[in-house]
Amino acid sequence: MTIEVAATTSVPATTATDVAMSVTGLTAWYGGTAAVRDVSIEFAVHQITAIIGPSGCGKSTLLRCLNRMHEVVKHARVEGQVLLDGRDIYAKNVDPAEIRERVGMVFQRPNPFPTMSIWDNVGVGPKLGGAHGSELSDISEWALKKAGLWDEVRDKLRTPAISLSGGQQQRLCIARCIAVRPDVILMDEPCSALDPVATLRIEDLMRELAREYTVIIVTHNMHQAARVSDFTAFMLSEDGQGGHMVEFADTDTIFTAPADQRTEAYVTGRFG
């Protein structure tokens, strides 16, 4: 299997000013079971990092640990350190709601608020933050334009969000995410429920968003990881001990000259 890798001039983050988030010794538990084990990784500012690996290796769990969504699951807990701009997001004096605003999440399936209009879906976050009137309108219009959706919905903003197509709904969710101006955008298999045309539009949008945001995606699609990401992390769960990081490097290296034979076997389709 041949996978084309997008050209990139990126280099791994090496200084604190290059790093948006850093993870050190992260282990995530569901009760007595470790889903992620001793993961350390740095996410570079204004770059796209793809997290790949077989089902059940802890990719989505790791993603949810980055904005403290993991802890909302009963009996779930986290050990280790996650820094956002050098600040430990799990410190006792840190408000989880603040972290979830600064580190937004786009889920596998589009999840617009079904009882709200297109316009209200985008504005709900800024409105909770105190925006109103012309300020709220400006933010909502800006977010819809940024998500590449404005021209398609400008004449039906008050219609239910669920009237949109699947791809449009996912772009609406992205607009809702960026309306609160996060620092980092997490995407958990954001194209898995979409057709190829909608998938390409979301991928183009990822590249556009990376100019202003740090983007971290989980994907099972090797071609997608190669097309859109600057860096790729490969995770694997072995012997039932929880998913661990096998290899992390720039995407070109992962797909053309990986250091670990397990990485090569996975990206070439020999397992997983």
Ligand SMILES: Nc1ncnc2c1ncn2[C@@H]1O[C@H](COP(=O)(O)OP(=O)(O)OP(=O)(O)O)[C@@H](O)[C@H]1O
Given for the second form:
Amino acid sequence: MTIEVAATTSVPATTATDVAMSVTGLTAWYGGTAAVRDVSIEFAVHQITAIIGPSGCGKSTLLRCLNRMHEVVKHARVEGQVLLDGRDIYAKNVDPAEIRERVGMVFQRPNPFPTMSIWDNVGVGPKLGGAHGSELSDISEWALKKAGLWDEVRDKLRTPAISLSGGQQQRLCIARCIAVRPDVILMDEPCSALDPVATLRIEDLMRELAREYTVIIVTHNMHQAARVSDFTAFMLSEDGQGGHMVEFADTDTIFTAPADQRTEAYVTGRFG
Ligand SMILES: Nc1ncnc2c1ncn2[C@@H]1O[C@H](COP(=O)(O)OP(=O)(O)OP(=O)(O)O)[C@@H](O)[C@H]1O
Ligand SMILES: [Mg+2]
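Write the structure block of the form predicted together with this ligand for the protein whose form predicted alone appears above.
Every component of the complex follows; first up is the chain already shown.
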């Protein structure tokens, strides 16, 4: 398989000056089993970082540790440090709800609130945050425009969100996510339920969003990782002790000259 790497404005991981999130020695457990083992990584501000690796290596778990969703699972716990803008998100005085707002998440299957209209889906977060009236309308319209959906839905804002196509629903979920103005957007295989046209649409949107947000995406699609991301992290679970970070570098390096032969085997499709 030949992977074409897009010409991006990436800078090498070692020279990235601004760090949005910094992870040090992160181990994530489900009961007595570690799913992620001793991962350290820095996510650069306004860049797209892709996390790749075979099924079960802990990509989704790592993502959920970045916005304190891992701990929602019974008997799940986290060791290590996660900093958001230099602040420890697991510190005792930190409200997990605030972290989940600042670090938003988009899931594999579009999950709009099924009983709500398009308009109400986007407004639900800002409303909880106290917005109302024209302020609420302005935020909702802004978010729908930002997510590239406004022109397609402006005449049917009150119709149920589930009447939209899969790709439109995913853009609606992105609008819902950015409506609360997060700093970081986590995306867990956001295109795996979409057709190629809708996929490219979301990829364009990711690049657009990266102007203002830090984007972290999990993907099984090597072409997608190469096309959209500035940095790529390759994880592997080799010994049943939890997924670890094999290699992390700028995307160009990972796909054209990886340092580790396990990375090369994976990105060229020889395993996983
Ligand atoms: N809620 C859970 N309870 C117990 N174990 C879990 C739970 N969720 C995930 N795991 C286990 O943690 C490990 C990592 O799972 P995770 O979903 O993070 O992997 P992944 O890399 O995202 O895989 P995929 O590419 O298939 O989505 C797996 O062994 C999985 O079985
Ligand atoms: Mg996963």
